[in-house]
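Consider the single chain below, provided in structure tokens and representing the form predicted on its own.
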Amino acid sequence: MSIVIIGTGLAGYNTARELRKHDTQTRLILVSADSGRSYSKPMLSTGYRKQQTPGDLVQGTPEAMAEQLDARIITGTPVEAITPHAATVTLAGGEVLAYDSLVLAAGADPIAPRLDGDAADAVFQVNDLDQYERFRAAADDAHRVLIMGGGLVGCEFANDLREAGCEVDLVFPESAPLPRLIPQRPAEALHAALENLGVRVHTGVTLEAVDAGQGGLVGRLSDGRELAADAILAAIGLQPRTGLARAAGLAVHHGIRVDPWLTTSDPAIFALGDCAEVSGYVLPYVLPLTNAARALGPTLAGQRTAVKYPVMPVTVKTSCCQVVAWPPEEGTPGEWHFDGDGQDLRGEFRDAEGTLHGFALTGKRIRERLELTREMPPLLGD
């Protein structure tokens, strides 16, 4: 028996750990296109204010992880192809790995911005430790940082960099931050908190071009304004990595389609994490990934286990105004009801019968997350 896992992020390593709780004998191979170091991805956007270097975030070297998991770990080696009928994986360089079970834990790619200008290629994106290390090498000497994107990652980095003493410009096209996660009123509270921290927030505009300027970079906005920066970070969303799966003939929609047992359209291939679409849900957050790994570990060991998704509220680590939220599904009938003032808000999205379908908490009201989470039905499973 041989199990191959593609990916050494949280999804890949957590699955390997869960497998080893149930099966210590099966041959296990993990393949990574990057350095294969174990780390917690959510910690990337809090490293500056905690004065942590990229090295401080490493929880295990690939050598240590190989010993811990009794596994072979192949790093710096992209996978070129999956051949389901032969049950093999072909690596860059030509090595072919046979598998009895294959796990796709390949994650997602940051969406690349479309920019004009002679320094467009100087823009950084951060979605893993290797990318973060390159960003830090440039940004540690930066005094002015321009961030594209008002979502979770953009807001967390803006908060983190500003607390570390950087001048920060945050640019996004929506009218308020976290547009996919929270409604207008708590979004305005976060907006105000970021500005009170000293972040310069530019709403309703996009970054159009980046040019080399005297002593740094110049970003040109869609309204014609120019912003000087020493480093620019794009955080405008993620795209699940589905190319290998699609080329192998697996079912792909928004992500790699899997059932509650995390099985793809090929019964020997599984997927989880940011690259997977689990029974219609694409949830690029830590808690869904952790639940999936806990189910997949015993399944790979022969104890078929379905994943269960309770409501898993998203925590935004903006220390100036923390946010915990679970948005209602798009198209759900109902309306928002708010309680509180200033930064301390509780929002509930309820239908005409009073059923809770979503919530948003900010500031001190995040302490009430458990009460609201318990009131909501699970997404998947009992």
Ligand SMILES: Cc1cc2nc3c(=O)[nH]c(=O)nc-3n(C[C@H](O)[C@H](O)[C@H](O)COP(=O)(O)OP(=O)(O)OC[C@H]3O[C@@H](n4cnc5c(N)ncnc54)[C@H](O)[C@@H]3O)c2cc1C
The other form holds:
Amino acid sequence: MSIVIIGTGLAGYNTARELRKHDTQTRLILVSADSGRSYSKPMLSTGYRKQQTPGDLVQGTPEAMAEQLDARIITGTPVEAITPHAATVTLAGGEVLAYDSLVLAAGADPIAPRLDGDAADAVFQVNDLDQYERFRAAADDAHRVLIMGGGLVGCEFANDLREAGCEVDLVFPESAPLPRLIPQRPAEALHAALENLGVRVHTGVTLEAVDAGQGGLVGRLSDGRELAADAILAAIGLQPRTGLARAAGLAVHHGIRVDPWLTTSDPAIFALGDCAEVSGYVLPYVLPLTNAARALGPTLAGQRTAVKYPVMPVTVKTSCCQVVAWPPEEGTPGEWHFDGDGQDLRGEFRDAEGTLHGFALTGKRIRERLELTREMPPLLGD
Ligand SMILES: Cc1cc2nc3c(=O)[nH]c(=O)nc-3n(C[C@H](O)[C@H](O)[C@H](O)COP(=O)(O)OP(=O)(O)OC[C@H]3O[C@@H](n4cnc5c(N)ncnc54)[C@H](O)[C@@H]3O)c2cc1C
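Alright, leaving the form predicted on its own aside, put up the form predicted in complex with this ligand.
In what comes next, the whole complex appears, and the chain from above leads the way.
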């Protein structure tokens, strides 16, 4: 028996840990395109505030993880193909690994910005520790940082870099931050808090071009304005990594399609984490993958277990104004109702019968998350 896991992010390593709680015997191999160091990705956007270097974020070297998990860990080696009928994966360099069960925990690609200009290649993206290390090498010396994207990652980095003393410009096309997570009123509270902290927030504009200027970079915005920067970070969204699965003939929609047992359209292949679409849900956050790994561990050990998804509100770690939210599904009939003032808001999205379908809490009101989470039915399982 042999289990192969593609990916050493939180999804890959959590699955391996959960498997080992139920099965200490089966041969286990993890393959990673990156350096294979174990770390908690959410810590990347609070590194300055917590005075942590990229090295401080490493929780385990691949060697230590191999020992802890009694596994072979292959790093810096992308899997290039999956051959389901032979039950093998082919690695860059040509090694072929046979599996009885294969786990796809390959994460997501950050969406690359389309930019004009002679320095467009200088723009950073941070979706793993290796990329963060490269960004920090530039940002530690940078005084002015321009950030594209007003989502969770963009807002958290803006907050963190501003606290580190950088001048920060945050640029996004929507009218307020966190557009896919929270409605206008709490978003305005976060916008005001970021500005109070000293972040320059530019709404309704996109970055169009990056050129090398005198002593740094110059970003040109869609309204014609120019912003000077020493470093530019793009955080404009994620695309589940589905290429390997698609090429292997597995069912793919927004993510790699899996059922509540995390099984793909091939019964020997499973998927979880940012690359997966679990019963229609693409949830690129830690709690969903933790719940998924907790089910997949016993399943891989022979005790078929369905994943349970309670409502898992998203926490945005903007210390200037924290946010905890669970947005209603698109198209759900109902209205937002707000309570509170200034930064401390509680928003509830209820239908005509009073049923709660989503919520958004900011500032001190984030303490009320449990009460609201408990009021909502689980997404999957009981
Ligand atoms: C800055 C930042 C802050 C965040 N903050 C939060 C937060 O506060 N709360 C929260 O819930 N979520 C947060 N998230 C999201 C959360 O961190 C992710 O959902 C989670 O870490 C995804 O884990 P993963 O294992 O699915 O993917 P990844 O961590 O991306 O791991 C994917 C792995 O697959 C490997 N891989 C990919 N392709 C191949 C291949 N072909 N062959 C071999 N290996 C391959 C990669 O090398 C990597 O090891 C944050 C994300 C970012 C970027």
